[in-house]
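The chain below stands alone and is given as structure tokens, in the form predicted alone.
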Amino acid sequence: MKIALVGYGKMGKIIDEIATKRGHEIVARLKETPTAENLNQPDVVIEFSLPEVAFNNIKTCLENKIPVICGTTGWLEHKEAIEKIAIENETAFLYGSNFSLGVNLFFALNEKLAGLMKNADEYSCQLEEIHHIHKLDAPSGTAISLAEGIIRNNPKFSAWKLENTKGNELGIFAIREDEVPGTHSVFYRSEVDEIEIKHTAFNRNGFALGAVVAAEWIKDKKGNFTMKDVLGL
């Protein structure tokens, strides 16, 4: 495949290395705004940029009928508009708050546990995420996905909130520390015990590999997708 990388920071460089090893050709490595010309006619775009430019980056690619795999978080108030643009241009869009295989299995485990806990009124629930000090958005997209998974499966919660909460709000605590790639925990606490599920990333390679696998999967497809579609979860 011909792949254009929009956003060429740490993640972009790891994606470049993994995609090349898998036999793909990187036809663009963009730190600047994508255009029809500088994208160089790729089969798919992998977008890992910054929250403030993600919407326009994705919009440009979709309007040029190029499928987009997006791993940028912090812009999701515009996600519905992007999904509409993908449909209007008869192309494909896939957003992943986290492309790691382990994290997507963790998402499924989180939803299962949330369903089991819905009648356990003696337990409170909260989430914690730890990332490197360079991460600009808080909470992380992965933490938001975990919270949404709990809300879908446990009627006790109707919304999430950063840090302290009350009533039916689900609390997410965001910690920025050193060079941590990403650690996510879900806690259920009662007066007598605690249940915890946790995912710890050791490096960014798992995220990058998942993004390339998603790019391979989406070729020639039309519509809006998630990693659940890619992995058959």
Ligand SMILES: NC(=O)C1=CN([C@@H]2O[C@H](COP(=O)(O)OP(=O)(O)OC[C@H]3O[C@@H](n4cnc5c(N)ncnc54)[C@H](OP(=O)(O)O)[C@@H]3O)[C@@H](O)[C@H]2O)C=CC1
Given for the second form:
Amino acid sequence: MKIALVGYGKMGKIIDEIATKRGHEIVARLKETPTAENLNQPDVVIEFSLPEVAFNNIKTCLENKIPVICGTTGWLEHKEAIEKIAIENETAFLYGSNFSLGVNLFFALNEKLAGLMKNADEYSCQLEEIHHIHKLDAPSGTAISLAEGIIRNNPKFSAWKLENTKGNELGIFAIREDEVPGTHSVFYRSEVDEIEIKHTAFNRNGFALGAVVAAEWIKDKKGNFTMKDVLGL
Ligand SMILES: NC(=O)C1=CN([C@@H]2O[C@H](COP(=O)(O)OP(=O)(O)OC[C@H]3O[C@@H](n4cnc5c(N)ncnc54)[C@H](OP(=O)(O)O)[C@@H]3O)[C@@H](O)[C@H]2O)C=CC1
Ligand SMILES: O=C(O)C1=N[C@H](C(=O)O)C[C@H](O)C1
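Since the one above is the form predicted alone, can you give the form predicted together with the ligand too?
Every chain and every other molecule in the complex is listed next, the one we just looked at coming first.
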């Protein structure tokens, strides 16, 4: 399969290695705005760039009828508009806040636990994410997905908020530390004990492999998808 990499930083480079090992051809490695010319006719685009450029990048690729796998976080206010553009152009789009198999299993575990905790009024709930100091967005896309999973399954919460919360808000604490690839925890605390579920990424390889697997899966599809569709979770 021909893959264009839009964004060629920490993630783009690892995706390049893994996709090449899996027999794919990388036809573009872009650190600038994609165009019909510089994309070089790929079957799929994998987009890991910056929050402020993601919308425009994805839009351009979809308008050229190229399916897009997007891992860039911090641009979600435009996601609905992008999903509309994918449908109008009869192509495919998949956003994943986190492409690793482990985190997608963790998402399912988090939703199950949120449902179990919905009547346990003695417990408060909080999320924590720890990432490297270069990360531009906070909270992480993964923490937002975890918060949304809790809100869907526990009527005690209606919205998430960074740090100090009131009423029905679910608090997310974002910590930036050294070169941490990505650690996410969900805590339920009472006066007498604590339940914690935690996912720790040891490196970025799991994110990159998941993005390539998603690209292989989406190649001839049309519509908007998530990693749940890819992994059958
Ligand atoms: N969903 C997931 O599983 C994961 C998501 N992420 C997310 O992916 C994104 C990228 O992460 P990471 O690779 O670590 O970040 P980096 O900062 O290492 O890479 C970003 C890349 O985008 C390039 N870039 C700058 N402007 C443009 C543009 N207009 N069009 C295309 N590319 C451009 C940068 O080029 P230059 O260096 O020249 O500025 C750089 O190569 C982040 O939003 C991060 O949160 C990260 C890991 C996993
Ligand atoms: O910026 C990162 O590095 C990561 N970003 C994603 C996020 O915002 O959740 C995924 C992963 O945690 C690494």
